[in-house]
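Encoded as structure tokens, the following chain is the form predicted on its own, with no partner shown.
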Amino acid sequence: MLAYAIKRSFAAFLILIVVSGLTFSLSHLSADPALTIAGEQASDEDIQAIRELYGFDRPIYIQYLEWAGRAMTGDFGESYHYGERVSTMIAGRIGTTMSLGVLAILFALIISIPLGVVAAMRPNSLVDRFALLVAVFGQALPTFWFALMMIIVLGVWWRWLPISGNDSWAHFVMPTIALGYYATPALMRLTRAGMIEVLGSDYIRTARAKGLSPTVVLFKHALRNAIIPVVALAAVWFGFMLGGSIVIETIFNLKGIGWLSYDALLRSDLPVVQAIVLIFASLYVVLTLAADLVNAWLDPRISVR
């Protein structure tokens, strides 16, 4: 396990080096940094200044080193637009995403994890037809589409939840379904093929034959196994609903880190974009990595493959 665990690290590491190095050059690549802090109107002497003040006029991979050792000490620079440090306009915006992100995520494993044991216990029958009904539904749904509908039809029509802002709990209701609802047929699926599979495995019928209540057999033989895929799953669509928070944090204004890098991408904000997919990505790679090592704790035989 120990050396499992130390492998999937150091796997993770050589990732995040991976993709601050393309992001970093990418931006770079995509805007000059210097004509975006002097402004469009501004004469070549003065963009040649900055270049020279800020360090741009020397070669990528120098600065690249500088950004990163900085990054490591969570030193992201200035806002180019705002003057202020990328690291203070993250925190104060990060705890809305993490917020947006885990009530999402538990939305879709409230539904989705029910929902698939019981349909995978009654195959082909109604339960079953309407999950199966449930997750088409929900893959085809366009999730910014399903985001105004319910901001319509709850917000505008029945004014029962507010529509804008992070002032209360209410305000995370429509946003939670909209984000958490995506995840769920992908969540449901898996947990219903891999009950279905377990369900019809040898250890389950020995279980039954020992006399062990339905009980026992469903939560603690079949469900735990069947749950393994599903626990590294809900990882990466957790990470991918931190990453991907951009598109409903505008439409409802949560003002969260998804908001902060739409914000930064109409300005050109370099440093601000740059922090943003950095601890997107290390999310997302510390969520992929603990979920292989839950998985390897539920069943050992991960480890020593």
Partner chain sequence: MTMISTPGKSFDEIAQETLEPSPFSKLRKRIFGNYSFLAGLIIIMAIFAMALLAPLIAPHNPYETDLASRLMNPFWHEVKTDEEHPLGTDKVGRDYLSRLVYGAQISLLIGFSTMLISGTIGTVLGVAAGYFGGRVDMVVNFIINTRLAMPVFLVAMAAVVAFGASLMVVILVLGLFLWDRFAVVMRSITMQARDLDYVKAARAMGCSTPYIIVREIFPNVIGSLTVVATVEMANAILLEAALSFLGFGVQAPTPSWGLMLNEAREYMFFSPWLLALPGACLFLLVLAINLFGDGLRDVTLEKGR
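Please supply the corresponding structure for the form predicted in complex with the partner chain (the preceding block corresponds to the form predicted on its own).
Left out here are the partners and the other molecules; the chain alone remains.
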């Protein structure tokens, strides 16, 4: 187990090095950082001076090593455009993105679990067919178009909700729906499939035979078991929502990390872009590693394979 844990951690670390190296070189291909800092009107001498001041004239691998070394201590340098510390900028905005992610996943669960349960209770009923429609259409609906349509109907025509900014809870309603609905088909399918399987199992038959009320059987015995994989999948989707937040935050002008990365790319603000990519990648790697280790701990056979 220990050997397995060490091996997996090492692989995870190696992945992070490769990802960060790729991102670093890619972003240095994308723009001449000295030009970005100096601005369009700067003279050649100024640009050269900045190049030397920031060390952009050194080989790229040396720049990378220096950057990576500082990144490990949480220091991502300064934003070229705003002159602020990247870590401060991210810390100030990560709350918005996290709240949006949590709200969106809650929204998805609130819709998908009841729908999935009812669909499983009466397979082939009207509700089940409705659930099917939601799943098939939901998967094909482009998130950003759905968001735009919502803005037109709820924001412009009916004037129910604000369409841009993040000043109040009302500003989060549409982004939450736009980001959350995309996870509903997958979560609902899993709830439905899990419930159908559990409801057909022996212990549910025993519970019913004991004369327990259908409500108790359904909620206490069946749903409890069927919901475990759904929650696990919801955790995974949370990771995807961070990615989806780029488009949604940009559309709604909700100033979280997604919006920040869009803004930074527009301005070729490399330190910010690199930091965000590294944070997203680390999040994925750590999640995967944790899940693998938990699995190996639960099922020792995995670590020997």
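Computed from a predicted model, the values in this text were never measured in an experiment. Residue numbers count along the first chain shown, from 1.
> Would residue 11 and residue 41 land in the same rigid part if the chain is treated as two blocks moving between these two forms?
They share a rigid part, so that residue 11 and residue 41 shift as a single body between these two forms.
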